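Only one chain is included here, represented as structure tokens and corresponding to the form predicted on its own.
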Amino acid sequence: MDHSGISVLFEGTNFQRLLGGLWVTVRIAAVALIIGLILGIMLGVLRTFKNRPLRVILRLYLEFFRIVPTVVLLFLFYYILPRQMNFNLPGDQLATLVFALWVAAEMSDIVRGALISVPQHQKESGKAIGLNRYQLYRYVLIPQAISLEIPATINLATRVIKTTSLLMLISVMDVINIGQQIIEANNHSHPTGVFWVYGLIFLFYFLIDYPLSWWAKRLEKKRLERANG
């Protein structure tokens, strides 16, 4: 019997399962962002030091995570490295690790760009009053750089959330994986259910990403207005 497609969302525990999958998606993205941002800030500061070997190593780290597709990184960490290094972690933990390392790489470039964008006279003023390197970064450079890096950091967060759609490829029970299971289980009784399930998943992602994107644009607009004013 053909039922209304939208009813598949509310049969049994389907809706609760989708919300549970959404929570898995948000949790992995949030933890990865927290770890990645902390590590990325430290790496970004190190990339401004006049230590060429260190800067080359950190640059290679950045380029590795930029060039290699995220799906390849997930396969590498989930299927290949555990066998080669004889360790086994759940898929959600490995996904969090991959995303955290990716965020750290991208964040290091954001932080570096913000730090070198601080006006030179601010640095010279700090040195003139006798601040050492640590004090210069803590009291002058990092506070000045924060306003420059926040919009880019928010945009990075939206990219991470959208990229979590790849988690189903390593069997993580995220919202898309749950949605696919519901579609397959109800394909005969609800042939149009696929549109409603993926439509709801699209709505979930939109409700999370759009406010962040709007906030980033608003902050960038305010920053440019202050700079031009």
The other form holds:
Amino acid sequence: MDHSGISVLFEGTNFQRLLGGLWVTVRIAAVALIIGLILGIMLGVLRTFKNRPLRVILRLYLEFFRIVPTVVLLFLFYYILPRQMNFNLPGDQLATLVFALWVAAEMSDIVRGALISVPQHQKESGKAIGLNRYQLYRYVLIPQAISLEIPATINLATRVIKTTSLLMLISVMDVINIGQQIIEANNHSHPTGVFWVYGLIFLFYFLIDYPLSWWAKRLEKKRLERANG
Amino acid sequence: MAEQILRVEHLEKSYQKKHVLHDINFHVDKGEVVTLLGPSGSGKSTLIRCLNGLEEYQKGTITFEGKEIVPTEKNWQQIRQKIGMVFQSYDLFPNLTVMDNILLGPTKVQKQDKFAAKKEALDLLKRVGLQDYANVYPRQLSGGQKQRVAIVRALALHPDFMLFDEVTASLDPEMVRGILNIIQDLADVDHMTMIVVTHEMNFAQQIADKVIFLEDGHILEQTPSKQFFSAPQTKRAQEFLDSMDF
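Would you mind generating the form predicted in complex with its partner chain now that we have the form predicted on its own?
Time for the whole complex; same chain goes first.
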């Protein structure tokens, strides 16, 4: 066969275009994770406070982003917000915003869970040396919570990276969308190209996500060893 | 007459329906060592935790260094720098080294000069025999070593008053002596004012100027130590002493 499917990957600028798409994917995921993690830590801390209205509002925020499917969130922000509220952003920035808000919601729950599992005694011995609430969180509770929550956070990151595959639905030129374009353009000359293009995309996602999930497992194992030692 | 550093009047504490402290009245003079004795569940720990605001109380007043404490969280933050507390379970911060555990209060809360605070921390560590452990993490220490660090951490704030809440209760027997010697030393050399909750009767007898005997949240007796151990005024205290091995 002179038109083997694999050659579609290297024809013209196809490979560079796929890498460019991958970069869009990674950039959106990375920026969303950075913003989302910072916001999520703050919201998680607020959720441990006794203030009831605040807790209810943050809980509703979490449940909204957890229950509504990500694709619906993307459509909501992409189609409805611009029309109803005259809120216009390019697709990739909008996707970053949606993912950041989603990460913040999930992260707030992870952080809250970790904070309340720091033993009560730690809080008391912090208070006993005169720490105020800010100092208690800053030097005692948050550092201990972070070591508890890192594996869950990394798992969240792998989920976010995987879910960026939905971006093509709001016309962001991510790796999947570009792959789809290449397949359609070459469908006639390379009928088996679809396997190679998706095969490569699979490899891309695997190469990004697998080390993360390996790292999460390793950290968790180390933490348990330390906790038992 | 000696200067009163702490005065507790008509203190009442309850959790929901359970009344745990009833009309507590006592005072502590400057330099005095008071031991708080009583059966388990008599309210000893609850009482000393009220004295630095870790427990809320419903009625009564606590006067510290001549000022009645208005029990807001902000005021307690100030007062806790003057009233150090050491707990049964040591509770060092596992995310910080020994030195950073000690320096957290002096440098972050009291804004002491870091260099001077560090030098002082090293002196204190030397005093408890741990000068070589400044840079290790708490998980690398034994229980007795952790408790010594916890004492140093409290002392680094220059408290006027110390509360010890069963600080030897979770230690191996061979570690107990070392901790008690440090407390004894604080009383003898520094003339530190303190309230000690303990089940070590020999130690209580040796260190205390005054004994407060608590049962079911009532103070049944407060007497000079000598008298308490030789001829307690109440039958319950006599029974309590008879039940203890020492």
